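Heads up, the chain below is alone and in the form predicted alone; it's given as C-alpha cells.
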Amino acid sequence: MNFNSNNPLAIKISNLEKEYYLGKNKFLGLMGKISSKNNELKKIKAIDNISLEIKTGDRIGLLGHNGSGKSTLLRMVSDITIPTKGEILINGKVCSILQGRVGFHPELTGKENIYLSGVLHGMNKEDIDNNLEEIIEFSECRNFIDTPLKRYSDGMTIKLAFSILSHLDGNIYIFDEMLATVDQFFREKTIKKIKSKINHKNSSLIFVSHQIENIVELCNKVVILENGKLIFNGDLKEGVEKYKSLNQ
C-alpha cells in the first residue's frame, strides 16, 4: 500500500508465517556426509499463519509471554526479517525501536550515532543538525554524548534511541519493551511524548510492554500472541483481562 490519508488501513498482514531452525547448521563437507538422521535440524514456527489489519490511528498493545512471537512479528513489520510465507502491506513510514536493535554502532559516540541512526531512518544532515540540540537534551545523555556507545548502559542507549525517534516524521511507530530499562521520570516523559507524536498526525502505534499500566495509558486496542498464533485482537479492557487470565 502507498500512504494515503484517506486509506483506513495502516498495516495489512495476510497469512504470515516465519520458520526458524533449531540447532546448528551442518557443514557441507565430511561432517554433512556422516551426520545421522538424529542430528537433522528441526523447524519451529515463530509466527504461525497470522492475519491482522491495523487501522490508521489505532494504538495497539501487543501482548504475549516471552517466546510468543512478538519481536519476530515486529521485525518483519519493520522490514528487518523476511517472512517465510505471507504478505505485509504498509501504508506509511515505519519508525521503530526494537529490543536490542536500535541501529547504533557501539564504537561510535552518542553524537555520531545520532547522525548514523537519523540517516538510516531517512533524515538528512540538515534535519539532524536542526534537531541535534533537542535530541541531546531530551535524551539526558549530554554528559556522555562524545563517549563511545559501548560505554552506555542499556537505559542510556534506549533514551538516546527514543530521543532520535521522537524527532522523526513517521506514520507508524513501533516500540518493543523500550521502557523496561529506563527510570520512572524518563518513562513518564516518554509516554507524554508518544501521545503527542501519535495524536499530532493521527499516527498508528504498536507498543510492546509487560507493564500493563503502560499499555492501558497508551493503547486503545490489544493483540495477543501465544506460541506464534494470534489468539486475541480487539478491545483494550477485554484484551487486558484475557492476558491476565493467561498468567493465572
Second form
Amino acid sequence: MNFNSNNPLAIKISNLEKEYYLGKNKFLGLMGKISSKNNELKKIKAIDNISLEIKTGDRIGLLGHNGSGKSTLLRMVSDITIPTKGEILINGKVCSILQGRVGFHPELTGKENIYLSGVLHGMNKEDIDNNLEEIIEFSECRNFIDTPLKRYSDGMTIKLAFSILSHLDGNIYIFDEMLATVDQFFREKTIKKIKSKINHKNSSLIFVSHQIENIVELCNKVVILENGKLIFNGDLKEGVEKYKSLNQ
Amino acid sequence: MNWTYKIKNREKNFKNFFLDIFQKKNLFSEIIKKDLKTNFAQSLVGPGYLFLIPFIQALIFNFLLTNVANVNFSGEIPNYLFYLSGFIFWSLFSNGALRGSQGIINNIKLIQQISIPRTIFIISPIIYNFIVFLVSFSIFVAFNIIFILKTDFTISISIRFFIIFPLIAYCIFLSLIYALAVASLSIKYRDIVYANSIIIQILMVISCVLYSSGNLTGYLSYILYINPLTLIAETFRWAWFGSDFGITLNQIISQLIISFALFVFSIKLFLNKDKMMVDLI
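Same protein, different state: after the form predicted alone, show the form predicted together with the partner chain.
All chains and molecules follow, beginning with the one already shown.
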C-alpha cells in the first residue's frame, strides 16, 4: 500500500554505514596509547547498511529504541556528520531540528535568537523581518521575547525553536524528539502546523518520537531501526504493530 | 534525476573551502553580532577590554624596558609610541589568531546541531578582531596627535602611509593561517588549546614587536628569513614614523614564500579534519 508511488524521490539512501569507536577516543594522547593494552579499539556500527527511499509527500515516522541509530541517521541526512560508507542523495532543502535545539545562544534574547537561528538555517534577514511577528505569535513567548534565553524553560525554548523552523522555506523537514517537553495545546497546534506545511508544499517529513500517538497522527509511513539495522519500512498501521511487538 | 546534493565519505577540496565562505557570507554578520553580544555578557566595559589591551601591553613593556632595564630600541621615536606601534599590529595578529583558533571549540554545540561550513567559526572572530583593531588604531592616531602637540616629535605625511592597507590585509592573512592550523589540530589534540597563549607569546618575542629588525644581528638575523611576522611591525614603523627599514628584499621574498606555503598547508590540514570534526570533537 503505497500512496505516493508516482511522486519523485526526495531522499535516496544507499548502503549507508556509520562506524564509531567504542571506549575512549583513540587519539587521546600519548598516555592513552601507553596505558591501553590493545591498540585496536572496537568499532561499532551505529548505522549498518541501510538503504531507503523517501518520496515527496512521504511522512516518515522513525521508530526505534534508544541507541538504535535514529539520531545518527538524521545527523547524516542533515549533513552534520558524514557516513563511513554509502551515500545519501538529497533533492531539495533540508530543515532539521535535532534534539530540540537550533543554534540558540543562552545569552541572547528571544528575538536575537530568532535572527541568529534563522540565518544559520539559511533564511534571509528580510524573510525573518517579514515573518517576525508571526514567529513570535506562534511561539507564545511574546512576553519573554526581549529576555535572554537562559531564563526560558525547556518547553518555551522548544516552542521558539519550532516556530522558527516552521517558517523556514524547505521541503524536507526533520524533527527529532521535539514534542516531548511541550504542553498538550502546543503539541496539537504544532501537529496541525506541520500537516498544513507538508500538504501545502508537498514536501516530506522525517519525524522521530517515542510517543506513538504523535507518529499515528502525523505520519503515513513507518521506518523502524534496531541496532543500526533497518528492520521495517512500510505502512503506518503495520509499523506501529511491529514496534509494539518489539517492546513485548 | 537531478539531485540537489550528495552526502558521502569524501574530503572537501580547495574549491569547496572558498565556495563555503562566499556562499554563506551573510552568516558572518550574524555570528559576529552574536560574539559581540555574548562574549562580554554581563560586563560593564564590554568589548572595551579588547581595544585597551595593546595600550596596556605597551605601558607594561615601556616600564620594563625604558624605566627598569634602561634600554632604548626606539631611536628618535618616543618610547611609548614605539612599543605601542608594535602592539597595535601585534594585537591584530595575536587576538585574531587566538580567537580564531578557538572558534571551533567554542562553537561545538552549533557544529553538532546545524550543517554550516566550519570555516565561518574561524573567520568571523578574525573579522570581529579587525573591527576592534580599527578602534584601537584610531586611538593610536589620537595618541600620536597628542605627542606631536605636546612634544617636539613630528610625523611627516607621505605616500608611505598607503602601505598600511595591504599590511593590515597581510596581518589578517597571517592570523588566518595560524587560526586554521591550530583550530584543526585542536579538534584532535587539545594540548594546543592550552599551549596557545604561550605560543603566541613566543612568536611575539621573535617578531620585532619590541625592537626593530636592526637589533637582530648574527645568527638571530636568520629569524628575518623565516618569520613572516617580522615584516609587520617593521613595515608599519617605516610607513608611520619613517624609521629605518632593515629587512632586505631576499628576506621579504623568503617570508612571503613561507607564509604562502603555510597557508596551503593550514587549509589542507583543516580540510582533512573538517570531515570527521563532529565525531572527534
